[in-house]
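The chain that follows stands alone, in the form predicted on its own, written as structure tokens.
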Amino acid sequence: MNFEMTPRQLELIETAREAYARKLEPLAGDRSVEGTWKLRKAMAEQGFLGLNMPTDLGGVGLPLLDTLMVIQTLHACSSAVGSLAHRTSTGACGAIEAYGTPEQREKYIRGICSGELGISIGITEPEAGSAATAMRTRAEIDGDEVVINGSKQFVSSINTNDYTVVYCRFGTTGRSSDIGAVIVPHDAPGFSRSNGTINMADELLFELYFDECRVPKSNILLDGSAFGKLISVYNAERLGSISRLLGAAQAAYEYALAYSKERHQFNRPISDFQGIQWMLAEMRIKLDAAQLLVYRAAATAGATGLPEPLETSIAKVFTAKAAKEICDDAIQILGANGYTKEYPLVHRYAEVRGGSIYGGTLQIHKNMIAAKILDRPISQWKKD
């Protein structure tokens, strides 16, 4: 097994760093809707959208592993840039690329890769968080339209995107076999959204409401018996999210390392003290171990582009925990400075804290790991 990066991968990482410093950094600090659109267009021009999307649809055509390396690199530079690279590569577009009609793929994937449009993903509901298959949002086909009723919550980027891939029920059995997905435009009749709730990382999360929301039938992505298919693609989205955690942890580690060499106490740099040296060593060990697990999970994708669920869950659990610990130690090394918002570590910690919740909580992933290694189903549903 070769653990060395290829010359091409090293070139990709260096190109991403250089392009960020040269073209993207001046735009990355503007979090307004207009600023996000400008950043998205600039990233499209630099080839950082649709990293793993097909070249015949305007994408870059990178393997999943290389895609994650670029996302990690860009996120270490800027969370805004890393987030866009992730959401336009391993995000909702993955389901459209895998299961969309030729017309859907041409319209949405090409639009995402060019920076012309953005697509969110709506899964979670007030009564269906970790129990995702308990979702109640319904879709019924009515002639040439599909009518949607229900709600979603904790959906990202609604104010800057044009569409949401909405997971919903097409049947009435109550089983996961009812679940499919519809690409809902944000200007559809019967669609509305909240003003957004701000999370720890200062990101807006929205509630979506569907009240007899009518969408063309051609916007149906999958019309039932599709939850397994959607989740198999969602594992690539999970790895994109995990790569952002890696990027944030990498940035925190590198910042604390540099700070320890510059900060003096007792007439010498604090990096001279064994207590700090051990913290830095442990941070590096955790960062490298997490990175290897993420890269291993990506390598299992092979030609299909779909990573193995077990390897994905293992990478998710370890990286989410390691990233929190790395960022926490980085704050500790900076002391009172690290605890202030004048320094970047507070934001980095807030970013990685969410990784233990979104994309399946760590507890849910541990359940999935246990089911796989014990080779038997483990259900959390209460039995009558």
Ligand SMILES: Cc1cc2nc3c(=O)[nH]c(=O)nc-3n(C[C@H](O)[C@H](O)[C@H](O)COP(=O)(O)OP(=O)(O)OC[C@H]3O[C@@H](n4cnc5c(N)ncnc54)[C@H](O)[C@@H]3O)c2cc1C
The other form holds:
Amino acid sequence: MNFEMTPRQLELIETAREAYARKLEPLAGDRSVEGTWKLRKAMAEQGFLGLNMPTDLGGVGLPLLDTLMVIQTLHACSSAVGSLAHRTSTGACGAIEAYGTPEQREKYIRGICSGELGISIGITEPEAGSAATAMRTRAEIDGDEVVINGSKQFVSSINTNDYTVVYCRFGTTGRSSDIGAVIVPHDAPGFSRSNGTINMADELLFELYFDECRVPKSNILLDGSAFGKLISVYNAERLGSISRLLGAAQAAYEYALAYSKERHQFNRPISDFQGIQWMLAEMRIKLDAAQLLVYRAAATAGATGLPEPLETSIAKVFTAKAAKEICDDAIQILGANGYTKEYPLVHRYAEVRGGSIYGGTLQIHKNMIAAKILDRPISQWKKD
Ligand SMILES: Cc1cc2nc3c(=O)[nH]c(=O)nc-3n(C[C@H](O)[C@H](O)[C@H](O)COP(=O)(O)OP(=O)(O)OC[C@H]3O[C@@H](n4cnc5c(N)ncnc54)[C@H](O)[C@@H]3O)c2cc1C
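For comparison with the form predicted on its own, kindly provide the form predicted in complex with this ligand.
Starting with the chain above, the whole complex follows.
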């Protein structure tokens, strides 16, 4: 066991910080659709898209652990940059890379890595949130096409992406074995979306509607019996989003630490006060512990790139809670300044708050941890 980063990992982190400062920072503040595409292209040029995607498809080819380190570093610089690094690396592309046909991999993975394409994931439905396998959206094969009917909600980044990997049912048994996935272009006939609902972190989440939506059969990623497969890849997606939480918490901690040395009260820097020192100490303990759990979960992925579910859930629960507490303490250290939107901590708190909900809520992850350690069935379904 070695807790030192390798020289290569240290270099990757330094390169990411430098490239952010030189090339990306001027673009990171523009959250418009056009601004997001410009940022995406600039990130592609700097080699920050498709971090763990294969080099023969235009990716950077990093192992999962190194990918997460870069996502964390970029997210600490800017949540817009970190989010794009995550979504184009361990996001929807993970399932396409793992299960796509050679044509799908060539088109979508290469497109994502070059900054030409963006892909969302559509799983959640009005009646299928935590109980994801209750999804009703149906896909039926009709000749050379697949016809989709149903809806999704709370889907991220639809306005800045071109496709969604839509989880849907290919059968009518009502079991999870019906579930597969289709890559749906946002200009497909029968596809429409809402204008988006603004969440606490000022991001838009969208409803998607499929009304006899027709796409070529070649867009089917997996046609049933696939929920387990999709979720095993989704664990890498989860670690990507957890690394964003780590980056946000790291930025909040560093901001508060610097502020505590500058801000004077009672004729001394507030870092002189033990009440502040203990908050900073707790923040650092939580940050280090969360980081070690995330890195441990990533290390379980080995050559497959698929992390173990137990270690992923443990890392998720600890990091999501730690990140909220770290950002909350950072706001406290800045006093009223921390509570205003003039300072970055309100946004950092708002974005990490979502981490307890998306990618499986903390309660669902605790259910999964408990099922594993007690060797009990994981199903939460009420039996009649
Ligand atoms: C910022 C953000 C981005 C998102 N992006 C996407 C996206 O891109 N694509 C997508 O498909 N979805 C996305 N989601 C949706 C997300 O996956 C769901 O919100 C999540 O799965 C929870 O579902 P729900 O909101 O319907 O909550 P519900 O399932 O209604 O849960 C409500 C409460 O009940 C608890 N609960 C439910 N079941 C149990 C149980 N068995 N034991 C204990 N407690 C339980 C939950 O933990 C929660 O506290 C996003 C959500 C957020 C906040």
